[in-house]
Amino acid sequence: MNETANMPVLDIDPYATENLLDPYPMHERMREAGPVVRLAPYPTVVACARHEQVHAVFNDHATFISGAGVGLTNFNLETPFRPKSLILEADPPLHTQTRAVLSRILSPKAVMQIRATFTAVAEKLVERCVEKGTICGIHDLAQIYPLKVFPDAVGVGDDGRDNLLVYGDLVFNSMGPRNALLARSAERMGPVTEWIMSNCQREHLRPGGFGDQIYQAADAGEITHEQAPLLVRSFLSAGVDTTINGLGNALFALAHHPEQYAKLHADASLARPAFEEALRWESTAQTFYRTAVRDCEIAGVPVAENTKVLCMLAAANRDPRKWPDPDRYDIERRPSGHVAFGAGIHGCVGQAVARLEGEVVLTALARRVKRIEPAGQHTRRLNNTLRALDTLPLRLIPA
């Protein structure tokens, strides 16, 4: 380690597959290093670790954009691959129309409508589970039920949903650099994208879903009819991996944590806060990046114009600044505060419904399965930007 400008700078780096498979030495190294600091590898870029620096950068959109993407890639000096998010990669006003519409198809009263159906779903899935004894916690149930739910939802075809899976590996290795997880994600494209943009046309929407609605709007005036799908295809590219990930992460952490299920078990109301606990003690998106758009400061830190500010997402709800005892899965913690999601105006815009699968799911394991035991050893499905699983054999003990 040696300092320049203040910043200590590390030799880590983040996509190593040694720091994938697991991230948390990596985070304690770099939170204490200091509330800001480089990354050896990735001259261009200043990393933060903290949970206060994180949460702050979020916060002041104005300074931190996300319009230049975030990933690593700076869309300021290159090209994406693919036309920017209207939402994800998007900043006032373009982000401000595009969200409020979004925010009103998934607000609280969308997302009351559609429980009965997803909680249905749940109870389903975790009957069939529970009939087969052991079942591998990702690909039959942590994987179904997001690639049933949200879909359904959204109003796309039952045919090809599997595109979804390939399609989000892509976009989320794609936020990193351009290394061999890149490379194996863009290599399983194929006709993926073609099945994407198609399903994001009107014509392929089932009336009144969540799809069909953002042209209702366009209809209304709110925003372009060219708009239209590529807002659709942000549903489909953040809404169906994430919460993959999230449900798996939970279910390995219940999982390894039998005093926790036991807690659950015998109150089921706890599924929601076990969720949350698991979107902070394991996060999903690991890390996002925000490029200062003028020269500035973190935490006094003097970071100039067009830098890449990596965000560590992971390494903040891990941060013993702000958690106690913050490596502990605890179902009874609140962790209001947690940066799982984001925060600020970029906020997930969908977290209300990965919330409620989380809460459903969990609810439905809870009343009808008394242990959840590991059957086996999980293995990682590894990329740019999620903790993920590809295994992950459990056993169920019925109540």
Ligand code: OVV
The other form holds:
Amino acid sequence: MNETANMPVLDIDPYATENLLDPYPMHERMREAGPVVRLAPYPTVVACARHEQVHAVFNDHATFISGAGVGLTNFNLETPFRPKSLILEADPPLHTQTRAVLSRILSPKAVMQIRATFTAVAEKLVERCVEKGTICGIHDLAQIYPLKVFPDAVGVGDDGRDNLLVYGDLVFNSMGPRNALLARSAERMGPVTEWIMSNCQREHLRPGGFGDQIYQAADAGEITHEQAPLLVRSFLSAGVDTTINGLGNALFALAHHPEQYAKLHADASLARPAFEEALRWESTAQTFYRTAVRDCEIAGVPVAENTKVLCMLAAANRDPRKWPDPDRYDIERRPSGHVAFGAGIHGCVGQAVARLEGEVVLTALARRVKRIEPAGQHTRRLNNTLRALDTLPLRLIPA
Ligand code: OVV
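What's the form predicted together with the named molecule like, now that we've got the form predicted on its own?
Everything in the complex follows now, all chains and molecules, and the chain you saw is the first one.
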């Protein structure tokens, strides 16, 4: 192991195919090398893989900013691939204003109001899956569900919703390097950007939905009318591919841990903690970056101004310094403090909706299905940021 300025330098590329397929050996090497490490292929980056440092970086938003992008690209040096998100890629005071609006639209009260509908759709969909018997956990369940309930709640029309999958794939690939994955998802964009921006316009959003409520906030003067479509875009960027893969990974975890599924089947009230533990065990968003605005320190190690800081959420969520037996998927663990939704002022503003989706789908399964078994080899969908499955063959044995 090499060392420069107190920092171990690892010859690791987090975006190499083998690491995207199986990131866990890499996570361990990074955590064990030190609290902050360098990666030989990315000399402008320092990386944190331990829980303590990831948490500390996220909680010091004044030093580690988001406005220069939360991917590998430093927006101070390169132009972003799309107009910057007004919440994800923003800092206070702008972030404070936009966050207040989204946070109210996605408040506990709003989540209570969508709960009955989200539950009914989950029950119907699970029923259809049980009738099929053998399903693809991704195409027949994890993908269909968020693609129905969330755009419905935002108030987007039914046509062309598959565009949201293409867009999500690009947004999350764009946070990595300019590799083949990014090139391939950019090639698929074609008319997709146009569809996304058009569906962010007020006249295409159902009155009263989450999207329309953003325009109402503009009417009230909390944000400008120019900002409104970009904030609707945040719903469409962050609200679909994330929950699809959160659900997909939870199904994967349960199918591969029959003793955990048995506990869930015996007590459906474990649905919410089972989903939460799946987020810890296999974090949907594996990584986010920050940018140091000044010379500073992480764990006493000097970090220079304008350095990109790679926060390995998925590695922090299996840090043995934080979690006993971290590689074990245990639905009774109650993993509070996991960073799958981030932490600090940028912590996922939609997390209550994501949890609702996980809870109601797993509750419907727990009640209706006695056992979930793998029914063939799963395949992964590689993405620079997301832990994603392409296919997940499952056999559902009815209760
Ligand atoms: C958390 C997240 C992911 C992707 C996109 C956005 C947010 C956004 O605000 O556009």
